[in-house]
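So this first bit is one chain, no partners, the form predicted alone, shown in C-alpha cells.
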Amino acid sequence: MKELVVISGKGGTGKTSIVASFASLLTNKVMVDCDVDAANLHLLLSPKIEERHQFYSLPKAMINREKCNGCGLCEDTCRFEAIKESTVNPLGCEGCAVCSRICPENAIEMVDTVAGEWFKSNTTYGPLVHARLGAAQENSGKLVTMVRSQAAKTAKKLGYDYIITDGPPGIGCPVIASIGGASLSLIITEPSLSGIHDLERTIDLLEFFGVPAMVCVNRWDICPENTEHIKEICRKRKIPFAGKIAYDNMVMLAASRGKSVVEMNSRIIDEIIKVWEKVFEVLCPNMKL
C-alpha cells in the first residue's frame, strides 16, 4: 500500500485544493484529512457520512463534591491554575493527575473527555476518513494517528492500493503524526519569502524522519523569481521538483461551490495533471497511470 501525504510549511498554499484534484485523477484509493484542527477537504468532496465516532482526549480532573472537604490542597498544587474553589476548569486542566494523587479524601477522579469526532464517509471519488476536533481541544496528533490508522484499515478491507492524505500545515506534532511511515510527501509551497522559509523547515523535518519528499510551487506566476529560487533550493538539496501551478481565480470559485478545480473549466487543469504524473512516477516508479 502506498501513501502520499501532501503537506505545506504554512497555511494557505492551496494544499487541500490540490489534494481534491488528485483525488479525481486516481482510482483504487482512500482519502484522509489529517488537518483535524481545521479540516476542510470534506467541503470540496461533499461526503456522505456512513460512520460517526467520538474521539477521547487525555482525561480531565473531576471533583466529587460529596467527598471533597474543601481543604484547597488541589488548588494550591495545580500548576496550571485550573482549580478554583473546588471547581475544575476543563479548558485549563492538562490532565497531569497530580491533584487526584494528592487529594486526602480521594475526591478527584480523572475522567475521559470527548474532544472531537472522526468519520468514515463516501464521496464521488471514493472513501474519505476525516475528523473534527472540538474547540480549544488538544491532542490533535493523537487524532491524526487515529484517522490515518482507520484509513489504512479501510484501504486494506477494500483491497485498495493507495492512500492520499491531506496533511496539516506547519512542522508541529500533527505534521509529524501525518508523515510517519508515509511512502512519499509532496510539499506544496508558494513563491513568497515566508513560503520559502517554511519550505526549508519542512524539508528539514522530512529529512530527519527519513520520508522521501517532492516540491510543488502553487501560484508560481505571482513571483517567478522566487519560483526559480525554490527550484534552486530543490536542486541543492536533491529534492525532486514536481512542477508548478499558476494562479487561477477558478480555484476559489470551485471552493465556493464545493467542487475540486478539475471539475471546473480551469486553465490550470493540465498543470495539475502534469504535477500528478510526476508525483505518481516517484510514488510508483514501476507502474503507469
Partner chain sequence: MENTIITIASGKGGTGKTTVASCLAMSARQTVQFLDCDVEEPNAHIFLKPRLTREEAVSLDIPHVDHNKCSFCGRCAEICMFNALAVLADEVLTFPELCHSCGGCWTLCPEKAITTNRREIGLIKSGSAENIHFTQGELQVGTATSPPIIKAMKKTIQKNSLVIIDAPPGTSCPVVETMEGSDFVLLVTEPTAMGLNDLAIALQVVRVLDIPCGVIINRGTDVYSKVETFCRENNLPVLMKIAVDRAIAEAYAMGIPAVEAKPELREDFRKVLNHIKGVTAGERTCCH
The other form holds:
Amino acid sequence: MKELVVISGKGGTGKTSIVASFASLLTNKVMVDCDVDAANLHLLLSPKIEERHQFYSLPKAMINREKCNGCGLCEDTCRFEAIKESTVNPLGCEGCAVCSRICPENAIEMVDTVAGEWFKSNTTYGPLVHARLGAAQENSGKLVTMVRSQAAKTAKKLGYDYIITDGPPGIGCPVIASIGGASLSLIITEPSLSGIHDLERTIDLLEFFGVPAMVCVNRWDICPENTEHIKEICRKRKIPFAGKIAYDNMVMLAASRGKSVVEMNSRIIDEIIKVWEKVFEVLCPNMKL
Amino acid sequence: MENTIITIASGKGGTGKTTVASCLAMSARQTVQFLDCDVEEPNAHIFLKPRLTREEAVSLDIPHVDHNKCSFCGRCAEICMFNALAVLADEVLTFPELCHSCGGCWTLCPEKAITTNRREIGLIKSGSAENIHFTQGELQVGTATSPPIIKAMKKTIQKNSLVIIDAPPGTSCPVVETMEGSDFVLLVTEPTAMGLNDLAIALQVVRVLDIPCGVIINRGTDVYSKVETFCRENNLPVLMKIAVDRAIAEAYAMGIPAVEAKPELREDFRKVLNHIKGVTAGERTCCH
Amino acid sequence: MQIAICSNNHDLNSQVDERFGRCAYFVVVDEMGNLLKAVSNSSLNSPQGAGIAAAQLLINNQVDTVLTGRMGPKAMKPLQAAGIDIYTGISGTVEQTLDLFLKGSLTQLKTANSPKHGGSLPAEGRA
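Would you mind giving the form predicted in complex with its partner chain, to go alongside the form predicted alone above?
Full assembly next; the chain just shown is listed first.
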C-alpha cells in the first residue's frame, strides 16, 4: 500500500482543490482529510456519510464542589494555568491529571470529553475518511492518527493499493501526525515570499522525519521569478519538481460551487494531470498509470 | 487608556490573515505592538520588514532523573499521561519530545529524585519597523507543541498600546491560546464554500471564548453571496470587503503589503480600526 | 521463558496484530506453547507514546521476548535497555506464530523497522 500525503506549510495554496482533482485520476484508493481543524475536502467531493464515530480526547479535570475545601493546591500545581478559584477552564486543561493526584480531598475527577467526530463516507471517487474536531479542542494530532489508521484499514479491507491524504497547514502536531510513515509527500506551494519561506520549513520537517518529498507550484504565473527560485531550491535540496499549475479564476469558481476543478473544464486540467503523472512515477517507479 | 488587543484569525489558511494584520498595523496612526503568533509558519515579517534586534529561546521544563536517589519504583511512568518516561530495573529513560511539562513526575516522585532540565522548542524574535514594535515566534522544526511559545509571546504585551496579533490557521489549541484575552477577533474569510465552512467553525471558537468579532471578506467576487448571508444571519458585522485583484496577489508574492500596492486601502483599514476601538470601548463601559 | 505475542485477542487462537504499541493484547506463552497470561494493552488509545507505554507494560510483566510485526525507535529503546529480545515477521494465529519462532523463522530486530510517529498504519504503508 502506498500513501501520498499532500501538504503545503502555508495555508490556502490550493492543496484541497488539487487533492480533489487527483481523486478523479486514480481508482483503487481511499481518500483522507487530515486537516481535522478545518476540513474542506468533503465540500468538493459531496460524500454520503456511512459511519460516524465520536472521538474522545484525554479526560479533563473536573472539581467536585462538595468535596473541595478550596485549599488552592491544584491551582498552584497546574502548569497550564487552567485552574482559577477552584474552577477548571477546560480550554486550558491538557489532561495531565496531576491536580487529581495531588488533591488532599480527592475532589478532582478526570472526565471523558468528546472532542470531535470522524466519518467514513462514500463519494463518486471512492471512500473518504474525514473528521471534525470540536471548536477549541485539543489533540488534533490524535484525531489525525485516528483517521489515517481508519483509512488504512478501509483500503486493506477493499484491497485498494493507494491512500491520498489532504494534510493540514503548518509544521506542528497535526502535520507531524499526518506525515509519519507516509510513502511520499507532495508539497503544494505558491510563488510568493511567504510560500517560499514556509516551503523551506516544510522541507526541513519532511527531512527530519525521513519522508520523501516532491514540490508543485500552484498559480506559478503570479510571479514567474519566484517560481524559478522555487525550482532552484528544489535542485539544491535534491527534491524532484512535480510541475507547475497556472492561476485560473475557474478554481475559485469551482470552489465557490463546491466542485472539483476537473469537473469545471478549466484550462489548467492538463497541467494537473501532468503533475499527477510525475507524482505517480515517483510514488510507484515501476508501474504505468 | 487601556490596551486594545485585536486578533486576526480564520479557520482556513491562506485567506489573507497576514495581509490584513500587517495592513492594519501599517495604517494605524499610533504605535502598534504586533505579534506574529503563527509560530509554525510566521510570515508577517516579510511584509512589515522589521529590523530584528532581539532573540530569546523558549524552552520547556523536562524531567531529569537522579539515578542515585531513584528507587525505580515506576511511579513517574505510571502517572505520566503522555508516556514520556519508562522505568527499567536500574534505569529511567525519558522522552523529552513527548513531555508536556506538566510537572507530574517531579511533583509526585516519592524519592524526590527528579529535578528539571530545559528543552528548547522555539525562538521569540523582536525588533521594530517605523511605528510598529514587532515580535514573532518560531517553532523549532520537528517540535509538535506551539502553545507554550504563543503563551510566552503574549507575556510581552505592554500596557497602553494597540496590539495586533496574527493568529495561526485552524481552530484547535494554538488558535485558542492566541485568541484568549483578546478584546476583538477579526475573522478573515474568502467567498468560497471552503471559506464559509471554515468561517463558521472559527466563529464557534470565538463564541466559546465570548469575544466580540467582525469579518473581512477578502478576494470578493459577485458569484458567491453565501458568506454575506451567513454573516447577516449570525449578527456578524462585515467590516470590509477587499475585491479580488491580481495586482494585490502579485504584490503579495513579492512581499509588498496591499496598502502599498493600493494606498487607497489605508483609509478603509483605518475605518476598521476605529470601528473595533468603538466596540471595545463600548464593551468596557457596559461591563465595568 | 516468557514470550509476548502482539495479538487482537487473548488466547492461542487469536489473530496476531503487527502493530506493537497499538495491538489489543499481548498473549504471553512459554516455549512449550503453554498460555501463561494475556496482558491487555492499556496504552492502545494513548494520544502519544503508545509504544513506550506498551514496552513499560511488558517490562513490568517480566517478559523475555517479544514477537511483533513492526516497532518504532521509541518503543525499541526501553525494551533493548531491559534486555528483551525482539523478533519480527509474525503472521496467522498466536499459536502459528509461536511455531514460526521456535522453528527459527522469525527475524531478530536490532533496529526499528517502523518510523517515528508510525501511528497505526499497516506495515505495507511504507515504501
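Positions refer to the first chain, counted from 1. Each form is matched to the other, and the largest set of C-alpha atoms that superpose within 1.5 Å is called the rigid core. Computed from a prediction, not measured in an experiment: that's the story for all the values here.
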| property | result |
| --- | --- |
| Smaller rigid segment rotation relative to the larger between these two forms [°] | 14 |
